[in-house]
Amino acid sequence: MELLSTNIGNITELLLHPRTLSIVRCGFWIVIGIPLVYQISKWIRSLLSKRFAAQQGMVVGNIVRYFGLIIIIVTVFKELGFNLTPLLGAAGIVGIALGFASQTSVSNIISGIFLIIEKPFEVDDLITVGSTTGLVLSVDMLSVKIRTLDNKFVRIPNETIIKSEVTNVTRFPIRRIDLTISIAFKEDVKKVRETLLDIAANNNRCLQEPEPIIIISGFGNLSVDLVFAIWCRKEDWLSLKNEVYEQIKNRFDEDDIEIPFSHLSLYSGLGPQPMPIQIVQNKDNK
């Protein structure tokens, strides 16, 4: 009974000793608090996207991650008993090493920064970037990412997005299409334009408050040019223009109103006569 009242009395002394529970409490941090961060984190992002706007839903998010993070960090240290003066001291120093020889990051936080304020487009938005052209996924400190629309991945600096020209497509609720039409010569411009205006009135993706309009834009070798310009929710923008363009070739088809192509004609200076053909034999071959 001595010996079993004397191991048990060890153990306690041994749970309750304060390096233990120093190690427990860490345990605690890194097994409970690090996955709740994640969580509370999380929510906190999906909050502020149904609430205001994905991209600030985003920015809050990995805001509130990283400082928590920090945070259990920086306890798990504390209670592991280490004095963290030097460790910040030292992190002071790297930081100033690094920030010389880290320029272009630098930058490129600077100008995410920028980004997030000005929000020239935000989450889930299909922009354009010089020749690159796709939809947002994520607006972060270093780079914009973007999916482009045959599925693939483009990571943009920021500051390369700050120095360049950026369309946001999808910034407003409707969007233009302008479809280039060629008519012959011969063809009546007015019928031509109640026929455009019909197509437009019966389709119910196509908007009529604006209004579709019709102007010529030019003549050119073999043809009238016509642009034929309608309005759209932005999400039909792609379908309505297929749609359109197939409905004016079968509308063109009916009432025999001719799109004119390219072609050669060979005329002998006979008029609609046809045009006299010769066989000439080598003279070697009789």
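Here the structure is a predicted model, which is why all the values come from computation and not from measurement. Heads up, when I say rigid core I mean the largest set of C-alphas that superpose within 1.5 Å between the two forms. Numbering follows the first chain given and starts at 1. Compared with the form predicted together with its partner chain:
- Positional change of S46 between the two forms reaches 2 Å or more at the C-alpha, relative to the superposed core.
- After superposition on the rigid core, the Cα of I257 moves by less than 2 Å between the two forms.
- Superposition on the rigid core between the two forms places the CA atom of I71 2 Å or more away from its counterpart.
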Contents of the next structure:
Amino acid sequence: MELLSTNIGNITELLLHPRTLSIVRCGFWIVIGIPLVYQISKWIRSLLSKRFAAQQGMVVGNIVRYFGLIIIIVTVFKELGFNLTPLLGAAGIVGIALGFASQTSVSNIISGIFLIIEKPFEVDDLITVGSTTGLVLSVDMLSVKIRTLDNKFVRIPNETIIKSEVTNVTRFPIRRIDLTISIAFKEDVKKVRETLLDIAANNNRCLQEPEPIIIISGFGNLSVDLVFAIWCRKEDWLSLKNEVYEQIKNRFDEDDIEIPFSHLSLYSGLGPQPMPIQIVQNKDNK
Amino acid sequence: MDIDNNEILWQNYNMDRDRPLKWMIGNLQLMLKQENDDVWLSHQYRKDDEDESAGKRGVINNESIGSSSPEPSVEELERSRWALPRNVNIVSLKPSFPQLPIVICPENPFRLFPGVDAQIYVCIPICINLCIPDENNLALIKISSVELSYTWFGTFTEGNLCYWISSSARRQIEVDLYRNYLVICPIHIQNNSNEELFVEKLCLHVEGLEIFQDKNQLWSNVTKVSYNGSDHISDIKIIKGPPTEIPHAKMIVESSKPTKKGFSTKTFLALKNLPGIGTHFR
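Would you mind generating the form predicted together with its partner chain now that we have the form predicted on its own?
Below: every chain and molecule of the assembly, starting with the one above.
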């Protein structure tokens, strides 16, 4: 009985020992704190993504997560008895050194903040940066991740985006399709114009307004060149372009409107004279 | 089993394995057929040349729509297949407004003097929801009764994508306007400005409207539009309850976006009045 009470006393003493309590508190921070930080950052990300843009939710969620993790790490070190003052002093010196070494990264982070504030594009927008066109997967602190239309992954540093011309293809709900059409010089442009407008009028996916426009862009070597511009919803752009080109080809065939193509004429000797042809008979036919 | 056009459309229908259900609503041919445990849904829009009275796209014609039409071949139909629970035997048809605002282009535009008001009646083609009542009104298909074309209303940066229809915009309601696939929307326009109002196009926000049924005809609430001048936006107010023409009609569809008070929006703006279409080309 005495042994039992001694053991219980030892265990109690061990449990109440400051070192043990520190370890328990560290365990609490690690086991409860870290999942909690992740959960809170997830909630914030989800909430802000719904209320604002997806990338804003993503960035604020990341900031909350990193900030929470730093607090937990500092608290755990403090609980374990580490004096953080010299560490922070050293961190300051290391920070200066790192600052010089990581100018590009810092520039990217600042550019990322400008991108979030200015919001030239959002996640799922189709953008063109330089020669790269693709869908925005994420806007992160250092870079923008893009999936190109042929399914390549491209990472563009934020600094590059800030310095470059960026085209947001899907910013507005409607887009214009410019169709280049060539017709033979002999064709009646008025008739062609009516045919094209009729094609647009009978296609439900062509917008009524803004109205389709037909512009004669010039006289080419072989043809009268026209630009037929129609408006559509941004999601219909590619399929409608194909569809209308097909309809134009079919209607031109039906209405005998010639789409000119290159002809090659052969001349021998003098240009204006026709090519001389000599008929040679076989010996058997003599 | 062909559904007669004069029957009330918005009701429950029993599915029969031997006989498919067929509806002819507006330009739409809709068919539901049970095969083994699957339900096949198919639809097709009649082309203009198949029925002269159907008119051009987006044009709501006042001619009679015949219920008999050539049977489309299976290849022509757009089909979808559903695996439904075995105990599902009933489907129902429910009407709804299209999901986008409607730009109405009166066939004969009219002018309103300052201080003058006028009421017009516009027919909007309904969307058909084929639902399963036993499965919490799960919609198998939501499809417009007439193929609608799109248009843009507003400026390039602040406008809305809308559907476009041409309408006779009559001043009096007449029986020949009645169609089971059209909702008659009374619009009351008040010119509160000091300038003449030329009603060439107007944008109707259907998301705030309810649908009422009077026999086989659908109606909406009265929309009151107060025009305050070309530099101001118009005030819109939706009058609660059925219009005065059908005071005892039953509400069958609630508004998708109810508004307690009125709202203000651009209603009479026409895009062709805006700069930038021709000059900014290329």
